[in-house]
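Next up is one chain by itself, shown in structure tokens, the form predicted on its own.
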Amino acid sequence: MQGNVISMRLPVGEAFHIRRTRIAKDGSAGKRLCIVTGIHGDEFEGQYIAYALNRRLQEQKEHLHGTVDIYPAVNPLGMESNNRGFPGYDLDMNRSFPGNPEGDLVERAAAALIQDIMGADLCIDLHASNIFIREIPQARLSSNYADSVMEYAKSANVDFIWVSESKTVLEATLVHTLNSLSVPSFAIEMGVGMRITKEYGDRITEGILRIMKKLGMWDGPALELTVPLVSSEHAVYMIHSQSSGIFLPVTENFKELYEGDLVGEIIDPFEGKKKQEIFAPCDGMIFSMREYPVVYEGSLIARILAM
């Protein structure tokens, strides 16, 4: 069943809608899971998961016990224009929660989404990275609320669980706001902006079904594909560029490294010179790797989970 979370008229006869798809057996009671994606208009990894999960649940509804609400495009204007924020407002919706029902378009949309999700037993906010960094599938948990969602994150088929105050879960995000309102929530981030990585999407779809099993909402098949590492058991190191130029990686995501191993080089095509060699600061595993080759001094190159 499809419905609108909010509808507002826009100039020039256009309209703004946040749509929700609800999947439940007729008369089904039980728990409620919310899947949100498309808060950032340049992130499409969650679009495939919304499709794959919706299709699986519709085809095997006899295994469903409870209600699944899918919000495939929370920022439809951004997705239509390939804009990370709200076009015309220069605002990041994921810094606008809990919103304001009497505010501007972004604030009203944020408030309506929160109101619609309230009362859910769990919410998962699906993200991709931006165009600059490629992420392995990872769950991001706010350190203040990690205990309430850790068991679910461990079932999500992610490679890594990052417990921190990263930008995805800090104050004024959807995840932080819902947790503060007693709706357990966490974010999953994967891939790269403006792209879809089907392999990741298939894994996370199976992971969501495994989470539903934990919630008592699913008795059908769900594959366990990965057992994640958890950052609270290890330190996380950031590598930043010390020069401007073109970054050439010599390793890849989720590959084991040892302290002193070469991660990549920064070159200058104008002078034909190598400007910097970048070495691993510790033994560990890369979970974020620079995708966009142009870098400036201070640009993020990689994040490494120390082992």
Contents of the next structure:
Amino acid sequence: MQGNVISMRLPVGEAFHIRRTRIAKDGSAGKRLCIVTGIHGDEFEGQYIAYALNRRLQEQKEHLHGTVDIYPAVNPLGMESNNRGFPGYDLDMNRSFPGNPEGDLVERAAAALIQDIMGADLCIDLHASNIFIREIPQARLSSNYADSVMEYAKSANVDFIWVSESKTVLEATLVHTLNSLSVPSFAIEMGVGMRITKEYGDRITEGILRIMKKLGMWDGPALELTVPLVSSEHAVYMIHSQSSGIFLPVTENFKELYEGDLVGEIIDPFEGKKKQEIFAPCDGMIFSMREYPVVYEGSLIARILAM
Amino acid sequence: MYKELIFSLDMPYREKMKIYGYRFGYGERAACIVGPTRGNEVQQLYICSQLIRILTALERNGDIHAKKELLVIPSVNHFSANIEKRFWELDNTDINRMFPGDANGETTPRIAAGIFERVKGYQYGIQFASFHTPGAFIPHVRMMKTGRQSESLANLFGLPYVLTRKPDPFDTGTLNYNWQLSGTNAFSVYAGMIEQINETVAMQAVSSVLRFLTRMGILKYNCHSGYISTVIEENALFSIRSDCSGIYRRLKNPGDEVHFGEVLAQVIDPFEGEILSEIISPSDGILFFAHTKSLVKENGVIYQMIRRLHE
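Mind pulling up the form predicted in complex with the partner chain next to the form predicted on its own we just looked at?
What follows is the entire complex, opening with the chain shown before.
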């Protein structure tokens, strides 16, 4: 069943909608899970998961107990125009929550989404990375709320759970806002911007079904595909570029590294020279890796989980 | 005047980005003026260029007081200005949300750290900035309410209004906020427009800074005494919103005095040309902010008003 979370007229002959697909067994009461994606208009990894989960739930509805609400495109204007932010406002929608029901388009859209999700038993916000960094499938948890969602994150078929301190700017994210309103929530990040990695999507779809089993919402098949590492048990190192140029990776994501191993090179196509060789600062595993070749001094090259 | 390199950044293809400061006088760090951190703040760039021109002449005439040092950084983000973008294009980050910066962090925090390292420690800090909502303001001095702000000092710019704002979480990365926390008396001057140059307003802003610096005993510049500013809190501004979407016909300007029941704007059907709505003033007052785009979205803020205030 499809419905609109919010509809507002745009200036010229069109209306803006945030659409929701609700899948529930007829007359079924019970718990409610919300799957949100498309807050950033350049992230499409969640599109495949929305499709695959939707299809699976409809095909095997006899196993469903409760209600699953899927919001595939929270920022439809951005998704159709290759804009990460909300077009016309130059705003990151994931810094606009909880929004304002009396505010402008972005504020009202954010408030309407929160209102629609309120009362859910769990919300998962699906993100890709941006176009610059490729991420292994990972759950992102705020340390303030990690306890309430850790058991679900461990079932999500992610490779890694990153528990981090909440910075002040992150207070305006969907996940933080929902957690503060007593809706347990976490984000899953995977892949890279503007692309879909089907393998990751299949894994996370199975993971969401496993989470639904934990919630008592699913008694059908759901594959356990990974046992994630948890950041609170390891240190996280960031590698930033010390030169501007073109980055060439030598290793890849989710590969074991030893201190001193070559991670990548920064090259100069004009001079035909290497400007920098980048080495691993510790033994560990890369979970975020530079994808976009152009780098400046300071550009993030990789994040490594020390092991 | 001494032109010093504050920060530089190698580029893969373009020329090295060099951020320069123009230093006047020598001695105690009296005042620092920082221009646009966003690439579309052309009015703010123009104002800084005019300040440097006038300060150069004042220094030549011996009108900058002894043992007082002034620093002006006219542009922090010409990387974005030259490609007509507001933010750092590669990752769309805002340098004015990265202060105090991180010298070992990503690119824009590194730029912020390089700038902040040089601009901290001044007694007075003045930034030419713009608001995230596009539109035009009455020229004013804006201050974060950190508990360290001084409205009485802000009054000495002689602009019509001083606006104070309770910082939101995202404000904690601005230069103004971090200046205040580090002990500098920090002011942001809002000079009407952003992407277009308004000569009259620009020179009003230039004069306001020179007036302030004169009153602080840093230089000698004879000009009009300006206004005794009206101090307002941002929360006291009343937002007037459009009740529908369409082509926007603005009938009033920032600074206009309006009366209850007066038509402030019209929204036109984009296909059929009929007037869909007339936006009526909810009370008497002065318009502080105006939406300046030609299209408007339903519930978008088209004016902010200081209610029950007269010229």
